[in-house]
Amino acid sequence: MRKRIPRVPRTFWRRLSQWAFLLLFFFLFIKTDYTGSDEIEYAVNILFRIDPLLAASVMLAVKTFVALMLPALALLVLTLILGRFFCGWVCPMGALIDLFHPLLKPGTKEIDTRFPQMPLIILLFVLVSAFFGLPMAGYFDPFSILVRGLSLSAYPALNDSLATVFTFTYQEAPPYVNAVTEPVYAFLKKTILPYSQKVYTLSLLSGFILVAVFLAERIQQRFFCRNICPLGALLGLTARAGLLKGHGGSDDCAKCRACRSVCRMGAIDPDRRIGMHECILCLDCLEKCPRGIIDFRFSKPVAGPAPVSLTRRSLMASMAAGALLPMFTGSRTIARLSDPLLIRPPGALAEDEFLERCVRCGECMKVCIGNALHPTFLESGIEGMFSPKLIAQVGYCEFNCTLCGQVCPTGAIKALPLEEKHTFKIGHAFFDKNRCLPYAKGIPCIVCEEHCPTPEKAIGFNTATVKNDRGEEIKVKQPYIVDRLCIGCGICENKCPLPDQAAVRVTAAGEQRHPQKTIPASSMDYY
């Protein structure tokens, strides 16, 4: 008698898919880094480009079609065919939540979703506010939260911790231990760890938001996906009109509610009907149904999609908030006087359109070679939080690097050819003569000029006779900025040998994206 081959559980294929896409996500995440070349070999930003929430938000904000976000349309088409499969089979955030769930099981088994209307409310608010000029998608989008938290917090912390451990073993451990640890550390640096150790502003906040998503599992399984995620709500709306339908139990089920008890999304109601707007096709219900009654099959769309479970009051409130909140942005001082230290990356669009396109993903900050880009707090208002800015005293914009424009998924930062990058002005340097050593103390110093990367140096010298601290007259070279050559890269400020605050400071003055900030070249420019 031929032995019967055991059937592979259908949930196995879902888990395999989750793991495969999670590994792909981490592979692309690690590759979003400098690897010795100014070219990014992989489509590291594809996760953001297939996100229909970000695509809709960006296009509503800029009031035009953004070709970079075209792959998002493909996901919506697949959702019409396969339902909300992305959340259960592809999404890296969902996979990580499922991975940590056994460690963070809720205290009680709560079947019904706590706030079923909230994702739709957030979705409407995000889209309406984007249309009226207040981009908020980056605060709620799962991919932005995940990549930002990993890039700005978890990844640098991992690198620093491992460096500390392996440095200790190298210094304190016997040679036979180092014979093992050093090759391991070399392998990790070559394959997994970043090119260099980086630090960021808002690192703790970015990490805390990500950790909070996972800790919410203690409240309810898939709490973020069920109660907050606006991307899931958008995919759910699409799945309502899709071809794939779930068919639940029947009268033969009697009092059995096994399917309902194992549903991680609360997609099965007490009558065992499956709501495709909530179902993520985890297939747990198929495996747990003792009679094998539940199934999923394709069928023609019904005459009209299922009604959306959103009250009229919630609908009006979310739309009103999205429309009214942007009205108050023009009453702030930054509407007239921008922060002079708000220096955007080279290739950044004009500020309004830059913020409309920026999805706060952190990709540009992660890939920045010099660790020059950091997330803003409120320097550009609430709509600019987590968007990138250059902090020259931490790092500088590498002259021969164009990586930030290559990884930006929405075109908020244009991908510049190297020749154009060399002349793209993001700011301007100014000397503080009360601190600069040749001016203030008569001490020779040419560090800033030595590091200036422009072919024709943007820092020149005037020879002056000054008195030093002993009263002696000496000749020193006093630096000055050549306005037409300075591009605001910040290396002069970064390399200034003075402690605490540098004697040369880079501001956003003269930035190329805003012609009205052009620095006067003569007295006639004042009039």
The other form holds:
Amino acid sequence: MRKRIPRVPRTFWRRLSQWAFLLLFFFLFIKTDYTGSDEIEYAVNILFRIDPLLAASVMLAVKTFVALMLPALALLVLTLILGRFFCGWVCPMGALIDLFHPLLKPGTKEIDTRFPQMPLIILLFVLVSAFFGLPMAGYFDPFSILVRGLSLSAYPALNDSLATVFTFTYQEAPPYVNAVTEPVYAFLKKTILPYSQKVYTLSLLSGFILVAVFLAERIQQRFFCRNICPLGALLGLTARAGLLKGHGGSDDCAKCRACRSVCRMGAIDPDRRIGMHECILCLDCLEKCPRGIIDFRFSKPVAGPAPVSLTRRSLMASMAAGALLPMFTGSRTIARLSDPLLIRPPGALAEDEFLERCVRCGECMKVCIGNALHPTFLESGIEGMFSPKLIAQVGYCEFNCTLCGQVCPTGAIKALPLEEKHTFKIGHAFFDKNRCLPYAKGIPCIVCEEHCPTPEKAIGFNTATVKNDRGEEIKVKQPYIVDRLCIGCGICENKCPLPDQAAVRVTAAGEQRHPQKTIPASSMDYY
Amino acid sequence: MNRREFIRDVLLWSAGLTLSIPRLTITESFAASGPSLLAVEKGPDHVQLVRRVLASLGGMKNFVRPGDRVVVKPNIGWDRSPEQAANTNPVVVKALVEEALEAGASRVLVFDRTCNEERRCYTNSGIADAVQSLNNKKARVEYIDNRKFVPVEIKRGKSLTTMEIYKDALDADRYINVPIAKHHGLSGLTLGLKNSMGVIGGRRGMMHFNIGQKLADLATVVQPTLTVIDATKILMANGPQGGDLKDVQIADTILASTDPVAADAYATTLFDMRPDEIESRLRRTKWDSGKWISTR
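The structure above corresponds to the form predicted on its own; please provide the structure of the form predicted together with the partner chain.
Everything in the complex follows now, all chains and molecules, and the chain you saw is the first one.
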């Protein structure tokens, strides 16, 4: 007699797929970095380019077709055929939620979705408000939340913790311990850890939002996916019209409702009918059904549960909110006076279109080799939160680096050829002569001049004879900015040796994306 | 006038000019005869140049003994290509590493604490590739590991009392300093002792206040066995980072000396400058019973 091969549960393939895509996601995430070449090979930005929610939001906002986001169409078409397989089989956020669920699951399982209309409301609100000029998709999109939380918070935190441990062993532990720990650390550095320790503004907030998504599992399984995720809602709407149908309980069925109680999405109603709007094809019900009568196949529409739909009132309300909220943007001071320290990455589009395109994914900040880019808080309004800005005193823009434009999934930051980048003006440096040592204290310095990267230096100096605090007459070199050469990279501010506020500061003045901000200079043509 | 006389004259001359302020005292070590104080070679084949300067100082075996752990410390400070002459010529670095290995070094480490992003500097300077192309496990290019900076008391310092210095530089049996000669806004030129800033930690910008004295102080603890100044291509303006090929001049020169001050002094002449024109340790460093000390 032949041995029977044990049957592989069908959910195994789903789990395998989730793991594979999760690992692929982490691989791309780690690879979103400088790897010795000026061109980036792989980047996690593909995830954002297949996201139809972001594609729709960006295109509605800029009111043109954005070719970079064409792959999103493919996901919609696949969803039309297969339903919400993406949420169950591919989505890295979903996979992580499923991974953490066993640790967090509530004592009693809630079957019905708490706020079934909420994702649709958010979806409508996001799309309508994007159209009217208040882009908010990045706050709710699962990939934005995930990549941002990892890049700005979890990943640097992991690196810092490990560095602390291995610094301790390196400095305090005996050699036989180091014989083990040092190779381990070297291996981790080579494989999964970032090259350098980075710090970010809004690090805790970004991390907290991501953790909150996982903690919501305490309330009910896949809470985020069922009650918030507007991408899921968009895929659900598509799947509703899709070809693949779930055939659930029939008259033959014993009405045990095991399928309903196992469903992580609350997609099965008391009559054991499967709603393809919610179903993510996790296949748990197939395995659970004692009679094995549940089936997914391409077929004509079958009677499903009453599809989730918005009442006329909530439909109107979410659209009205989306249309009305943008009206208030013109009432804020930033409509007239933008933050002088809001320096956007090189290649960033003019502010309005930049924000309309930016999906707050945090990739530019992750890839920024100098740790120069940081999430904005409210400097550019509530719609600008988590968009990138340069904080020169933390990190400067590396002269020969063009990575941020290369990873931007929406073209909010243009991918600049190196030559264009070299002269792309993102801001302008100003000396504070009350603080600058050769001016204020008669101390020789000009570290800024040494580091200025433009081939013809944008920082020059005059030699002056001044008195220092010993009363000695001393010759010092006093630096000044050469307006036509300064590109605002911020290395001068970054390297200024003053212990607190640098004596040379970059502001957004003169940034070339806004011609109206040109600085008057006698060396320029129009003077 | 032969080379040795020339150097002696240059040094005496600069000392004479700076008599009114703290100065380099010319002592017996310069006047002493024996193996050459300083070797200078010119020519288009840079590997040969390295071999020749070493040969005139008695060969690498004079400096590196079998089993020695050697540090070769080039300037890899900037994200610039070799043509732009902001970093030490990779050909020169590679030749020196090879020579050290041939002399029996058990390990040759190459590193620098960079000003621009480390990986970009190591890659685009061509130095990482050059050393790795030797395919020798004993020759290693390493990024700076921040855990390895140790506080060092600068006992004979005038302007510096303590400094964080890279452990591998202090631990090495032989430390070969390989600066590139180039223009520098603050100090006029950057040469051998300025290159030692690549082994110090912390906020290095502070070094710029009273840079001459601080470099002299640093020289009391970071004492190279050998200084090899790469002047194959020299940056005449917009240094130390450069970036414009118009500022680069082909000088096809390499000089080497066991005496960092002598090497720096000679190198100034390549720029049509006098040694005393560089805001410098030349004025403030004194050779005293076998050690460099700072004077004020």
